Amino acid sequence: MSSRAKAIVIGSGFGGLAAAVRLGAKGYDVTVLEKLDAPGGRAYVYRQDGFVFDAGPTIVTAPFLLEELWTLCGRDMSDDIDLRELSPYYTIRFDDGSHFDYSGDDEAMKREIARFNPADVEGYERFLKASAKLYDIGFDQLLHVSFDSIGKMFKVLPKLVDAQFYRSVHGLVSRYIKDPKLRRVFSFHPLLIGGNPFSATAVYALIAQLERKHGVHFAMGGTGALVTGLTGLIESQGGQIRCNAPVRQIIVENGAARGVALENGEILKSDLVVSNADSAATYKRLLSDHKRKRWTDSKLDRARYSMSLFVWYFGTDRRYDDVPHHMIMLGDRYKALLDDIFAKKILADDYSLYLHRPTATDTSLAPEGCDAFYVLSPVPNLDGNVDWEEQAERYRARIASTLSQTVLPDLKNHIVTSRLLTPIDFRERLFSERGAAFGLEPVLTQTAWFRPHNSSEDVDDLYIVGAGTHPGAGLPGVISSAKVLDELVPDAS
């Protein structure tokens, strides 16, 4: 047996993964531990009929805080990973059929924005101003920092305040930009992390700004290429993923964490762990025997958790090359239609979508002269009562009309393949509480020193990753999250 200190990373998400790659650095000898029957978490691959399905994360915006991994293994990304920049971005469809190609080229995105309202193109230039402002702050100086202390919060908040970080990303965008359809153009990039638009604080206007200065890519393969590159990464350090390996119960003696049981009754002993499991999940299940001072039970239950997601995923014996790679399709409805979702908590008659066809990029994912695709849709996390044993093929079989009647035509005639996600899938499968899809929601009271910390307040030794810790969800958050232990976790002796 290895003489060298030992973690355990429980999860193999995003977070989970660049945690391991981290500490395999400080030289502790690592052992991460999968749930499921392959790594990747939320980032898990379906491979059916000849398709492969990214199940979850499909955009790539800071290339660079992965390339930091493979520098860490003294290895370069681009020989084991092909990142390919998108141009556009996205394409915004509206319900009356308009559109918006909205792309990091700042003369192209003026020219789509006058086609809307030509007076907003200098409200736009003022809206990068302050979303740069908020990028300087909440992504240079903050996203990496460990918030273990509440006067970290408070020695920032001047500068906070003075970017307008108090108001909502709407809000911020709405003092800037006047026309209905381009305030949704450039509000929407909360809901890419679980939150609403209209609550979140403006702190996440800086992904707009992040997509401007590091560009939309896709891994080629999919992200699932991604997952495989990391268990290369920690393989590599000596560190091993055993996958099919649910934990039961994170062992703490004398206040520290020092192993885990499984659920077969196995008993791995180390020197600390680190969960990137759901963090509500983490102390609520994983430390239930364990009494807990600041996240408790009642505490987890009175926080506010983001949105679920309702997932389709199908493969066509044609392809749809109209069809862009990223593509938001924007309901009639905005404000109300999130407020069904977070607020209300109900499923409504109508929706919003993101359509990926990662095919449109790399065609090795489906057989030849087909398409893979999956639509995602924001529905209301288990805190509704939705019950989706009855209602999820009626919500597949409605998106599917609705597919059919805008982008893809003919769909039900072409579809050869086919699964769903639902919020069920989310609480029972990934672990995560109410099904939320994202963890806790990113309103201001959930920000930073108020998110559970990246270092456990209620058990020594214990470490929280990925998206319901600091500093929150998507790709560059979660493997941020494993940065931050850079500062906290100490060389392996």
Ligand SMILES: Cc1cc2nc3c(=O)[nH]c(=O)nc-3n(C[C@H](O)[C@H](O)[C@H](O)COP(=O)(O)OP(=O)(O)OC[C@H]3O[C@@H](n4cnc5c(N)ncnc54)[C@H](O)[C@@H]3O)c2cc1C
Contents of the next structure:
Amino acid sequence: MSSRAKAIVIGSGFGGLAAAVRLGAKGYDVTVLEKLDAPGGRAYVYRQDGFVFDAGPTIVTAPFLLEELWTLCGRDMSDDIDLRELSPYYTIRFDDGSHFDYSGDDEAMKREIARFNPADVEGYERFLKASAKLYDIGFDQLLHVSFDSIGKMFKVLPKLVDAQFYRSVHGLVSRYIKDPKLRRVFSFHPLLIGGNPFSATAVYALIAQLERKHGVHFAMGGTGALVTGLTGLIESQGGQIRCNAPVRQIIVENGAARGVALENGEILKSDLVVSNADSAATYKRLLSDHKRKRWTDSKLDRARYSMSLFVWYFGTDRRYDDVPHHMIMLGDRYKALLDDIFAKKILADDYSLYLHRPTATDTSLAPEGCDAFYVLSPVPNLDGNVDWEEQAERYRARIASTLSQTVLPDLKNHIVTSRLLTPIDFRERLFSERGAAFGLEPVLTQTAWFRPHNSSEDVDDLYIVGAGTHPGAGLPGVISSAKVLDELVPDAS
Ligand SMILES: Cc1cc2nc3c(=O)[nH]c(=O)nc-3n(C[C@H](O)[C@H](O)[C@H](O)COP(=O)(O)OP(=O)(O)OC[C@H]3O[C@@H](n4cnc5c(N)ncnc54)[C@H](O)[C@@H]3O)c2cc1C
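Next up, the form predicted together with this ligand. The previous block was the form predicted on its own.
Below is the whole assembly, all chains and molecules, this chain first.
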């Protein structure tokens, strides 16, 4: 038995794994408890029929946040991970077949913009300045700081006002860019973290700058290689990861977290607990017996949750070499479609899609001569009234037909493996409130101090990491939520 102070981490998403590494570096004896049969959470890996499918994140930005974790263990990430920068980052395809190659190369970007509207080149330069300002505040001054007091909010408020954080991302972009298609190109980023470009705070325009400064990368072997790399770090620190270990309750003694009870009845004691489970589920399920002052069930029920996703993973027995690694296929409707998803919460007849073809970069993810894909469609969360049992196959077939008619000709005759993920899976597999794919929606009233804090307001020695806390969803966000622990958790004695 180790005499070191013990820390339990519930959940092995990127936030949980990063938290475990940081606690290990602080000297804790760390145990990660994961309900699924393998680590990764949304970054779980499906292997079937010779194909490897990353279930979720594939766009790796801010690689230095990952490198820091290796450095904390005295290691070099490049010894374990082969990260490749992509160019272009994304190809954005419009309904009329035109496309925009989005990259980090300023001159190439200006040429692309000029193809659509030469007058917007100058506006793009001004947009970059605005997004750089937001990056300086949002990324450098907000991301790694715990927003446990409203005073911290007030301190950065003047700078945020100066950077126009009160606008929406689309509102900010529209100030500088006039062409309707280009407005879509520069405003879609919040969708990558579950936000509606028309209501997500303009702070998220920093993503454009983050990509430009640090690139968009892909881990060879898939995002799963990063998960394996992180679990290796935890084990090298003496920590352990237990899969098939769902937590039923967080044990609270005298107002402080002192361990957990597993579904199988086992009790594990610890000096502190970090929850990487969805923040709403942490309070509603894992602290159901605890009287909470701030995050009561009714407050959580009134909160706004992000959209969900419909994801179809499929493999083909041929390659589609014209299709780039990341393609965003925007439909004819933009604002109205987003209204259907976020406000009306109905399943529209049309969609915008993100098509992932990892085998464009790494052929080892599919059998020889084959391609691995996933296509995702943003859909309403389970506040909507969609019967996914009934709709899923029909919706998949419609998407397959769209892909067949556009970028993947004759698709239906080449599919050799297939699987689906619907909002029900987010709720049942990952315990996400309302089946939201990205936790609480990133709107101003649910940002920084207004999000569930990283240091629980309701239970001492309980910390929260991952998409549902500060700063929010996406790999840079959840890895940063773990970095906040450096400020909050004392070194192990
Ligand atoms: C399809 C998809 C594509 C995405 N693409 C990108 C992308 O390209 N780039 C990007 O940066 N971001 C992307 N994101 C967002 C990003 O993946 C997530 O924000 C991030 O991975 C969430 O990490 P997390 O730390 O919140 O943990 P999660 O991944 O949500 O993991 C939480 C873990 O906790 C476990 N758990 C829950 N309850 C319990 C319990 N009671 N006991 C034990 N374990 C429990 C769950 O099983 C899960 O493994 C994508 C998301 C999705 C869904």
